[in-house]
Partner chain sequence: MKWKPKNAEEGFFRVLMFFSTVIIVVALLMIIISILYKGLPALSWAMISQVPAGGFYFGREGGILNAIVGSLYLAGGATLLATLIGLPLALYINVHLVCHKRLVNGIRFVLDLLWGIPSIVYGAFGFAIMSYFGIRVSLLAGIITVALLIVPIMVRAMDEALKVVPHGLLESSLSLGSTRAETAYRVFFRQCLPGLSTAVLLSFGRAIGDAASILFTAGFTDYIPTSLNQPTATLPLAIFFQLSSPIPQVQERAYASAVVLVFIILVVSILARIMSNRYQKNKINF
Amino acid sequence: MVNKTLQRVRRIRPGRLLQDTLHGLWMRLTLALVMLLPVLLFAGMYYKSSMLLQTNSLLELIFSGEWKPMSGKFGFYPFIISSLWVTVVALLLAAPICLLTTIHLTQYARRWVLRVMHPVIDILAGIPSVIYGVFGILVVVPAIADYIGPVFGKQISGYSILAGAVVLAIMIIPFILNILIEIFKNIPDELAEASLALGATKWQTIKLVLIKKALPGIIAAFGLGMSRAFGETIAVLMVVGNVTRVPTGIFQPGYPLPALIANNYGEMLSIPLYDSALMLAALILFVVVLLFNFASRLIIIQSEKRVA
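Structure for this chain only, please, in the form predicted alone.
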């Protein structure tokens, strides 16, 4: 049997071996290109921002709150803090909604409900961000100004960190929800059946067995959602207020990094130092998103060890 197999292998045409070699080569090249993309992006942004870094220290730029481009003062601290405020509040709003909705759809609802919800979630994920921005201007901003703000004793215009976070939360809900649904659907049914057979209630099974099993995936979904939220531009730009100062609360206006780049980049290309500053803002945004991803990956690894 082994000899016959060897004879068949020897009869393979040289052209087939050449095709296999070429296919393997281009697949390795595309893999290398994908792996090089982040490096090339980082190198390009660092090169463009090097002019500003030659005249200012990085720590001074990051922790300075003074933004006066025409005077050569570029402090990114207000923009970084605004981005963190909007992103964290959006995730705090979206996370429980996504998790509870996923549990209901996968554990309690009838199958047809999930089949109906899948296209609805896909439609929400595919809506352009500017539409969410318009929704924020028409609904979220007036609601904060007329109802939510007065409840907390705040007389505000509505353009605030909270408005940006609400719009951003609505935008990332379908993104996180899709991931969580797939995670819960891939949990073996035997785990829930074994828990129920031992006398646990439905909710105890979900809380102590299914969520524990899905914990690494849940962390990954929230980490990806946070990365997506941190870099969102147009919708947040339209409702967050775009005021250059360090926000100290959710009812104050902010100015996230993506909004800074989108608002100024096209107009300031003719000013080299300003152009370099905006590229540095993009580089900071890129690095922060990478840090989010690395941190979530470390948390996932630790969670998997505990579950195992």
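With the form predicted alone in hand, show me what the form predicted together with the partner chain looks like.
Below: the lone chain, stripped of partners and molecules.
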């Protein structure tokens, strides 16, 4: 009996074995595809934008304000500055709301509030960006033109950096909120209990212990929110005005990078460098967002490690 088993290598039914092998192969293939995707994205866009980079230096392109595609002048400065304006203003609007709401929901709120807020956050997160754009045109733009502008003594159309930022802020709120709530929930209860046991009030505990503990996570959540805002296209494009000029205030129209790509791509292929320039815009967007995400995710991982 022993000899017989030693002589022959036993295998499970060939059908099952084949199935297992094929599944394993396909699984590995999907993994390879997805892991290579960022490299592919970078390579594809770099290849397309290299034509423009051959004749112009990157720094020159970024800091030049002259955008005249017909005569081959591609200065990204106005677009980059517009992007920064809408992104930063959106974050300034969203950040305090997110932080305050998170503390409210995780520390003070009653059960029914949570039961209401969970679906509210989910629905907000699920609304497509074009709907946010429609909302911007219906509500935000007129509100700025008719109420907010006049308060500051401005006669404006409402299509402005501020309109883009408000719409963006609402869009990134559910996104940031979900991360923040997760971070606050991950703080062990013992920490707060220890502080309370030392005689601190609840508010002192929140202010001095919880927020301090969560600070890296809070910064990272804002970083992720910012990068989301930086890349958002359609909703911003619909309300921001799209004027090629370096904006100097929130009531002026702007023309962020994603809007530039969306508005012009696919149309101007007759000018080869134009195509290349728009791809460079996409590449800049990609790299900036990737770096922001990278740093933020790293901070979150580090702070999770410290908690654990």
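Residue numbers count along the first chain shown, from 1. C-alpha atoms forming the largest set that superposes within 1.5 Å between two forms make up the rigid core. Worth saying up front: this structure is predicted, and the values here are computed from it rather than measured.
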Smaller-part rotation in degrees, where the chain is treated as two rigid parts between these two forms: 15
Core-referenced Cα shift (Å), Trp26, between these two forms: 8.1
Between these two forms, C-alpha offset at Leu40 (rigid core aligned, Å): 2.7
